[in-house]
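Shown next as structure tokens: one chain only, the form predicted alone.
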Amino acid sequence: MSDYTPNEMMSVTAARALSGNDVCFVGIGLPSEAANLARLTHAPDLTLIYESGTLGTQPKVLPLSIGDGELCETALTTVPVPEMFRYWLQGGRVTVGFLGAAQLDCFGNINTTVIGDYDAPKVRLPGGGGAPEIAISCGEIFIVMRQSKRSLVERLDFVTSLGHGMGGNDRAERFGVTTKGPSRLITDLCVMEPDPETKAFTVTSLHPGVTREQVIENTGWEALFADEMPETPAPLAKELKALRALKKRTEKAHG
């Protein structure tokens, strides 16, 4: 029996998809979480960014929301969001973005403004933010979330931020878009990664001790496989602690 939970696995790996010469736009909520682990572990140059401007923050505890003031208090400095926006984000400055989902299709689309009819939704989510701008100009996107056939879904209800469209060079072709967009997507069971040529997602690896029928039963679209498909490295006990403890403080600062 592992000595790590799923959601343990899931963080771990994302934290390590960053790296100390990346500036990464970080999304709240588990793209927080694995961003700021890497941070704490294997990147401690890493330079974080929030949405409200907050330039090279180093939170002690995980932020509630953007505007939590552990942001501000521990950044290097903090900057106007048009400056956030315009300078730093669409100035091409931002290696990887770093979002979740609550669904997600099968080329990197992103929905979090409504689950079901637009003009009557079964659930009104938080929205955008600036989601939709840092899935387009970001160098790359990362997106770390729970795997169901919930969120990863074959049709969105709305899409919210930009994948890679219908596929293919659909991104550049139909939007205008150069950057890379979607190249990692890590759940709870795996890791995967769009095929060079349709964009569609494809397992690369699976996390210890997960099938491929975990992967179908929790895939809203025909899951892909790559022809050589690795074990997810496990977590190691150093990256565990630092995950642990953080979340300890964070459950202490915000009660």
Second form
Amino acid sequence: MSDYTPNEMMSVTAARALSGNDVCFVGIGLPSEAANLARLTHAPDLTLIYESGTLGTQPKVLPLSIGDGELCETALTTVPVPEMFRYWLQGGRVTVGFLGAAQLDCFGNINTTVIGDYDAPKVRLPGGGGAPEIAISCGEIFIVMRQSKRSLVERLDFVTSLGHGMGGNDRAERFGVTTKGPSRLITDLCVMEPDPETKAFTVTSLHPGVTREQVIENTGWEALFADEMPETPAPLAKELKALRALKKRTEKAHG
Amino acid sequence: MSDYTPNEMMSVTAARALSGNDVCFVGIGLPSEAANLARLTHAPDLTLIYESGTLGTQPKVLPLSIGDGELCETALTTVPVPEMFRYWLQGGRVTVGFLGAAQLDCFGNINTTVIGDYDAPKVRLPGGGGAPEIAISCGEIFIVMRQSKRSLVERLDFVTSLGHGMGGNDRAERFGVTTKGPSRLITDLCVMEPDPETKAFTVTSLHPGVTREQVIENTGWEALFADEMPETPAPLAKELKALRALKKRTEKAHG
Amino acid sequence: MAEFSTLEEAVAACVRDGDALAMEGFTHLIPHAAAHEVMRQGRTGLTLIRMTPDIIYDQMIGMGCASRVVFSWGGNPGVGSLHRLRDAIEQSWPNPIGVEEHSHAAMANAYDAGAAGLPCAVFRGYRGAELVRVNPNIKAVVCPFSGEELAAVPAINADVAVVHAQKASKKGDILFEGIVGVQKEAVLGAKRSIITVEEIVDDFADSGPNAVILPHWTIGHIVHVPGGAHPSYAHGYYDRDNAFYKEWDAIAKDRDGFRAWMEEHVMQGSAEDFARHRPKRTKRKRR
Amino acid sequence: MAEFSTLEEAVAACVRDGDALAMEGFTHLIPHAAAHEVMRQGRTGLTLIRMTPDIIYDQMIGMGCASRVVFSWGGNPGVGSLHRLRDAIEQSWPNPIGVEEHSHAAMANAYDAGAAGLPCAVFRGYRGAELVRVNPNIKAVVCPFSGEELAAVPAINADVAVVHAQKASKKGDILFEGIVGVQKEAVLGAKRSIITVEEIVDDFADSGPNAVILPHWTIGHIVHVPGGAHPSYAHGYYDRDNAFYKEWDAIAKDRDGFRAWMEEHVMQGSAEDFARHRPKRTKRKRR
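Could the form predicted in complex with the partner chain be shown next, to go alongside the form predicted alone?
All chains and molecules follow, beginning with the one already shown.
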């Protein structure tokens, strides 16, 4: 089965990173697509939380916003937003935070705030939203994003949310943050995981048909590769079917 | 109409202190009796709040506890207890806090904690409950209690909740508390109000048939009397009828 | 104490030039009709406080109402940029705009602190986040028991809170249902408030004992504006108009197109225009 | 993750000698059946945490389970003293007992902080109150914006939280209704938890979207104990037994009478005894 797009490969791979025991704090866009695909395929018991206050939600279509009515209507319960951030996120009840990024550095620090200078930005991006606290309060962080030299950068214009800081144990030592931090980066080309010592993202599997050169060309830092380099398992037919049906239902619903 | 008891005189007088515009944080016992009598007579729009989280409650019988089901069933809504103390009491939304006391001093400081030494008490009383924050967060405080030398004392064994401290502007100056504090004491003998300067409780009306000597004999501090000394208006027939019906319904309900 | 009035009266009575204004609703129940009226009354110099500026503040910023914006996520959800917000920050059009930027957790806690009558909110946040460098309203306190350093931000106490809710009772109590966001906190923390509602009912007898209700004595003005949250939504009444959120991207992209659209749809409009966005037959999905 | 079990199993698995135990329920939904089981299993050296010790802790203290009590109001509501609590504090019977005393506001905030994963709670309280002198767990922090000094107390994070609720779903989600107190906070803040419930249902389809619900993945043990809150009550199932609260005054007054009553009604009893306190026909007053 080779009839799938790089984006589909990315979503399916990201979905597989979640298990039925996870409680996942879901960002809108790619994370939401992957998390719901997981729920609709191998992880029906996966608990999804959106920052609008919806706990254990099971949307039939992907929400356009973080607070579509669909999320509330299919949730176990909906709590006020201060409670969401206090009891549920800060309370340490979320196993996986699923984030996207405009810019990412090799230590998993994320920028979604500005391109250029903060006070006179070239491009004003939406900003952090829930990310600064998602990044430190969830058990671990998965990042899903398309790969390019503009997005995987040597140096962020602005640190919106903490990854592994300057690498190594910087996260714990300088900032007193004891959660695991970014533990997986899933792109349209490969999967990366932090090196156990340096915490620099290291390619641990290449998607089918993708070469090391492609990864290097689309990484703004000096790409690192693990000693063993398996191929990321290709999407199964049932995964692609579920993903495409989900996207079709979604497009129809949002006009 | 002289056919009423001193306790009835006290409850009716305490009830009259409340108006329909008040939002009243109600303690169990005499305050609850007075507040509900007000609601059932001249102040049907009076808003009653009990610390169990019940907002705008309209019990048909007096609750035995602060959290009887009757309070919730007749409330506009019931909020969690942390919200009650944070948004509603600390938020400054309560106009009158209605408290009782085991011991009271002339500046309206209250003891409901211990008789004797805190670490080796002669009598261990129930403690403060909501009172320490009711005393500082409500717009003003009414105190209702039976009068005796043992209850109205020169010096408290323990300061459970703040009144006017050492008198004068001590409440604001030493403790930074800007609410009005105890503004009325209603007993079975008289009504007292703080002197505008010293803040010492001063008798401002005597209940019908009560003499100054009776008040002096039942006050542990040197009783003070205002220059003008009107008689507290006697209970009306309809007030006594409502009070007695309320107490009868209550006794029947609680077995 | 709650007062029933028209939207014109409520806005004229409550919203003054230079006010700090919190028009809340986390995706759900955004008070669009009220925002239109604020623009029609030509208010300027406002500090606009909102976790997600969304279309409602994109419009107000583009019409020159704002001199400052306090927010935590300024995009068009699932679509892209808020072009008017960006144009104001990047190009100072139609006027320069000050920015106070927070995280969602910080703003949610700050609203909570505002409702709770506290001067500041204390939470575990902002660790390693660069907003600490650019926002002087992010400070720290130390836990006197554990020694842990925690983040602190000032409480949000707006001059005026404006929110949309499903129901008002005839007495003026307000009921919220569904994604309830920070609306209760915004109203309780504000000096004045305007609540637009989908309907006015006798009482809330069919709601559960723990429904999210604001008593009438905590409310300023109540205005009956059916459909008044569109293109946001009112749970149980009508859905979010996701198609419009997508269209907004093109409408707001250039200055002239934006101003023309606003002139036609907002400046010449009225609160009654919103009724058409609400289906005649109320849907009553509970969950 | 939620596990359904018997009360004996749940208490044996969760409650250990010396634990800090929070058995909550603000007047409503007090987990009496679970407390009886703790006494039957003979646990000792417990730190008993509860805003209002009430009859439930009066019994446990009198039976020698406690070495310490953390509380904010220790009376029999509307009746008078808790004689066993007083006897322990005043006369060290049946054993000396340590006291950590707070105000309601402090404990409610401390439970909230425990649920929120914070080390301490910050609030405006205790001004001019003498508990500050006798309780070293009351400290202060200064607001970095206003300079106001606020009170701070440590968060409550019990080893075990035990609460009673109306419903569990078959999946193990828990629904609370009515006076919900600090139960949610006590459970979320605790390491382990036991929830006794009135009934087990398929789902909560008939509840509103904002009902007070704890998801199954936040829960330890769930035990079906109809009537398990008596003489407290379960909103919608049975009323508070106010007559028993009055009777308790005489039962608990002297040591021998108390012990005899406990032997007969608790030590020889079982969880099933509680079913008789619940009327066969469920009442479903909603408000």
